[in-house]
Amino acid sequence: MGNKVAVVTGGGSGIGAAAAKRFAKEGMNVCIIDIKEERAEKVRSEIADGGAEVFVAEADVSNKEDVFSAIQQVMEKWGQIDVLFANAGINGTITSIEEMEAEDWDQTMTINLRGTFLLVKSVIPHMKNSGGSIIITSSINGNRMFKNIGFSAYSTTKAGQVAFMKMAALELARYKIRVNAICPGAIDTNIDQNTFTQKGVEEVKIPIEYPEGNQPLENAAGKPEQVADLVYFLASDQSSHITGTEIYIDGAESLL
């Protein structure tokens, strides 16, 4: 067996990128799955410059078909795979309950939950002779922090990610495939390009003050090289007994 190979969606920006930087700096082969390839390129050319071994697959992770192509890809190129990183996700439409409309919440459920969920039943059949690293990324919403006002078609997607990540982990251990879930909080990433605030949020929002804002360890949004070592962690021999759990990684802000 050759080096380890991780698959990294979302890989062209923010936490994936920051993640699929790192597994190649560890030696790692990657593939980096992301719905803009020129994006994508951008990253695999400063990785390539370091001498790791990388493609790009461009896919929508809630397309049936685009996923079950990628993986495939990755399978030919490489003939195995160690690690995913089901990141890929959107904040999608925030408003309120009232105001949302059925499609709006439709399409975020189904790029987070349904990507989710056809990115770990494409890579099974491909870890279970020899195990893996399944690492998903969910979030503080919809599991610890819950005054995101507008945010529920999302916070119930990251929560329900948590829930199919448990009921994996259980599901999957015989093949010694773990599957654990990371719930960041503020990052700076550009995932607010995914974001589509509507004016009927302002009518419910409730207002919270931070005296001294809301980030109490740094005073700062976390980094994405802060979550990619934790990303790698999940990935390592060095979590070997760690499945079924989700890590907060967001400086304390979602225990105010």
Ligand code: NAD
The other form holds:
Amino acid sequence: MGNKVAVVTGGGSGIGAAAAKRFAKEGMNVCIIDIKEERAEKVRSEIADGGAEVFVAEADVSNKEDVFSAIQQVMEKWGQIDVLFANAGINGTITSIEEMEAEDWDQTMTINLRGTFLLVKSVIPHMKNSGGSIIITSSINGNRMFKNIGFSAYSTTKAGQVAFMKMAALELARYKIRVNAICPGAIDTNIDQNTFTQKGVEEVKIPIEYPEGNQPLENAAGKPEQVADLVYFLASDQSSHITGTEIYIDGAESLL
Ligand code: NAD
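Shown: the form predicted on its own; wanted: the form predicted in complex with this ligand:
Now the complete complex, all chains and molecules, led by this one.
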């Protein structure tokens, strides 16, 4: 068997880019899936040639044809998939529930939740004979934190991902496919570009002030590379007895 193969969605930026780089550094072949191909190509070019191959598939994770075609390309190229990092996601529209348009609600559901389902579904046939590891990026929002008023759609998708992860962990255990979720707190990425805050949220916000910041461990947002360390651990055999679990990576932010 050749190098292990990892598929990373949202690999063109932030947490996904850091994980793609980490996987490649560990000698895995990596497929970067992103809706923004130029970004993903930039990440590919940044990955130093350490013997790993990297290829980019432009795909919208919420589009069934896109996802299945990307996974097909991976199989044609490398003939195996060992790791799926289902990470692409958006904050989407941030507003009061009263003002939230159904279409905006749907967009967040579709990308974050349907996208996760489609990716997991699409890799099962290719993982079921030799096992594998699936890691889903959820969040502290929707799991251990509910004070971010306006994030109702986002938080609902992030809670849904954890429920889906647990269902998948049980169902896929027979194939030795492990499924876990990570729940980051604030991480320094480009997610603001996919955050559409509307005026309505101001009216319903509950003011909360932490004079010394809301990230107790480092008093600052985490780095994507710190999250990539956890993702690699969950992808590797070091976590061989861990499945069906969500792991918080937030410097205790969500406990405050
Ligand atoms: P990011 O915006 O830097 O990266 C996300 C990438 O996903 C981008 O390259 C974007 O083009 C891609 N993407 C967006 N929609 C897509 C789609 N429909 N199909 C394919 N690719 C798509 O953001 P990030 O912070 O690295 O986010 C990654 C994940 O981490 C998300 O699921 C997010 O909810 C989660 N998360 C982020 C934070 C944080 O503070 N940054 C905290 C908790 C959870």
